[in-house]
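As structure tokens, one chain now follows by itself in the form predicted on its own.
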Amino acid sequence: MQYDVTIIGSGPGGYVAAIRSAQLGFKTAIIEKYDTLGGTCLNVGCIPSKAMLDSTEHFHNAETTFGEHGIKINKPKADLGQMIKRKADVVKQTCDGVEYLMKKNKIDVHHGVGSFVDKNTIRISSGKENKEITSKYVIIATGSKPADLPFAKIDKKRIISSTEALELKEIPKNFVVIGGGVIGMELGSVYARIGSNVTVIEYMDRIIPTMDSTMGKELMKATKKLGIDFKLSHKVTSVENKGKEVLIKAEDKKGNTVDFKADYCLVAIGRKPYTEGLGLENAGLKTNDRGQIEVDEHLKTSVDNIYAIGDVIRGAMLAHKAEEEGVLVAEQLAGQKPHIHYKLIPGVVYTWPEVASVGYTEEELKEEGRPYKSGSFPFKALGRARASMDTDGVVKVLADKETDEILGMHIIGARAADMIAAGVTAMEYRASAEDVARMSHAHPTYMEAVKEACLAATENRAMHV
């Protein structure tokens, strides 16, 4: 079958880039090895993670705040496998989902092994049936997987990745998490929101560390009180499944030995990009020394027709991201301009309270020498936040010194990951701290601190605090 665009991996990049084509008027397939569209971020990533996140916040708020709100019950036990039935059923509406939208935008869809014959011709392999198709351009979106440590094999049973801490069948009495960045930090509040003693070990000297250093210290004293134990700058030396548990060692920023052991052991170092059996070679590809693909900057790899999108190639390793990398590619093969400031796509952590930001962070200023001011606004002066009893968090918003435009916002705090669109609009229209405090914002709301944290980046004029 001839194809003018065929995207490998069904991801959001590549499902959103499948559906963008379609309307175009290009005669779109899309490539996915597993059973159910989606790929990692709907199957075993964002979407199943989130769910757990819901779920066991739900029971925290139950067992710790139901009592002050009136709301009298006994007292509540957790039922993991109950919460993992609900986040397969949540998965499957959204990958179900998926499946309607390439039908509903006639793209053919083909189960199998994506991988090139050549740069036009693409093979096919499922355990059926080998066949191959022929296509004018070419999107590559395989995504990512886990990343491990030399000494610190993921084995699925006691060391386990993200994937494999969403189906745990028991609630660890002791969970070590290797990582504190985002997928640490969610899966670890999952665990330790339903009893389980949660250790964060932390190679840096601050967790969420690509983050504003002020989000990082303000997540670790909200997620404290969830009885989450924190060792920064410490070294993982190695990692041993003995059987019922695991044990961890450790060098601490002194040097000395610290032994860990746990029930299970999640690695959550980050994600590599995933390319095995694309047969590159064949199309005269390569990856670099991050076994990236590299591409120019309209997402063009060295081969002509062949494009590359999302966790597969350079930036961060986020969803959205790869959905408008999609779009943009479909869009540039129409002939029109796109254009993606990369500046301005949010990073998020689905942590309670939220945390999200976008725009400079405060060391990326200092590290440019940039001037600037900054202003921030508590969540506990919000009278939306003491009416939730969500008053942990901050809003942080970075304006350049002379001409007051925003140049970064970070927001720790009830509904941040919605919060932040705010700061992705206000940034995209290079509106300054003035322009936004001079907004009306609706009383009372979060948002308020978003407008207040304005307010006192501009002269210092913050009105409730």
Second form
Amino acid sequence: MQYDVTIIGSGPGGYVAAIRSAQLGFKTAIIEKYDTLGGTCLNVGCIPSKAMLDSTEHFHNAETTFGEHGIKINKPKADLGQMIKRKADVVKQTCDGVEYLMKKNKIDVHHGVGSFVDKNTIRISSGKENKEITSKYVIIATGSKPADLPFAKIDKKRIISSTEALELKEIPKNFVVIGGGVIGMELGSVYARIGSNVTVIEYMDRIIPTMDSTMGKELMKATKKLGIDFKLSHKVTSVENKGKEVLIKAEDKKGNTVDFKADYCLVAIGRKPYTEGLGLENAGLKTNDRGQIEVDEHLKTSVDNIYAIGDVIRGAMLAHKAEEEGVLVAEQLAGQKPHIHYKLIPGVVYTWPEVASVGYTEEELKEEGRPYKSGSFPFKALGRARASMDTDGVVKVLADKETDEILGMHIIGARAADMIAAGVTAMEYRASAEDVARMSHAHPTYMEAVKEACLAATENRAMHV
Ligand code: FAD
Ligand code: NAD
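Next, report the structure of the form predicted together with nicotinamide-adenine-dinucleotide (NAD); the form predicted on its own has already been given.
Every component of the complex follows; first up is the chain already shown.
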């Protein structure tokens, strides 16, 4: 079979690249080694983790806020098996949706491991049969896998990655998380809400360290209320599966050894690009020392007809980043001139309160020596937040000191994940803080905090604090 565009990997990068390629008139194929489409995001990432976060948040509210809302119930009991079953249903519906989209767009789906025979030929090995297809262009979208530590190999039993953490058979009594990043905070919250004693061991002196430092501070305050214990500036030195428990040793700032015991230890220290079995060398490609496939600004590899997108290349490992890159490559192949503004790709942590960020952090502006002003507004001053009992949180807006152009927006609070789209829109149009402050925002909404933070950044004239 001969195709115009073949995509290896059906995650959010790959399947979106396939749809856009088909929309633009290319004869398109997608290769996926697993039985279901959707990649990490749909099967073991974004979607299942959000399903578990939603279920456990309902449980947490039933336990903690229903009474005050005037809803009387008997003490709720968490049914982890049912939560996981519902999660599996959500995943199935979402993966089936991608299957439907492939059919609708007349994209040929090949199941099996795709590997290069040469730069235009790909062998697909499924165990049942091997076949070869040829393609004018190839897009590599093979994603990533969990990283581990040399002394903390993921055994999938007691020393686990996010994949196993989404499938546990029991609620752990003690759950240790190595890494206070996005996965650590999301899945740590899941188990803390349903009764586990959760300890987060983080190497740096703050959690979610790539985000604006105000966000990490506020998230730590909020999640301590769930009972999460934080061990910052701790370097894990050994992790041992002792059969029924895991023994973890870490070194604190002073060099003292601290011991932890847990039923399960989640290793959440990042992910690494995945290229195993791709036969890159047969196409004249290799990975860099970080395991990534190198690409130029057009996402083209060093081989003329081969492109790469998503987690397997540089940049944030985010589904929506992979999607934008899939669209960019397809449109370029069709002769268009698309552009991605990488600084305006938002990042979200789906804890409660949620954390969402776009643009420069305060630390980055300081480092660049760029003059800026900052305006903040707390959720507790919002009528909407009091009504819903979601008073934890703050919106922080950073704007250029001279021009007032918004340079960064950082939100922790209820529905921050949805609110950040307003920040992206404003910044894509290079709005000033005053532009946003002068727009009408419906009352009562959480978004009023964005307007007020912009007022605070403009002339320090927030109205409701
Ligand atoms: P992937 O989604 O990893 O897909 C790659 C696909 O390629 C896989 O299906 C794989 O089987 C296939 N493949 C690999 N090699 C071959 C081969 N040789 N032949 C055939 N097929 C192959 N991001 C967000 O933006 N929001 C979130 O809320 C979020 N939550 C997450 C939660 C968790 C627990 C995890 C682990 C990740 C989360 N992410 C989230 C990150 C997100 O899942 C990734 O950034 C995204 O999936 C990357 O997409 P991709 O298309 O590059 O690769
Ligand atoms: P991460 O990079 O977000 O966090 C890893 C954390 O582990 C960091 O805080 C880091 O300082 C810490 N760390 C690293 N080595 C350590 C060590 N030896 N001991 C203790 N701490 C250590 O990575 P993650 O949470 O594993 O997530 C992986 C990827 O998946 C991320 O790139 C993220 O973008 C993506 N993801 C996104 C979402 C989302 O968008 N909501 C959710 C989950 C995952």
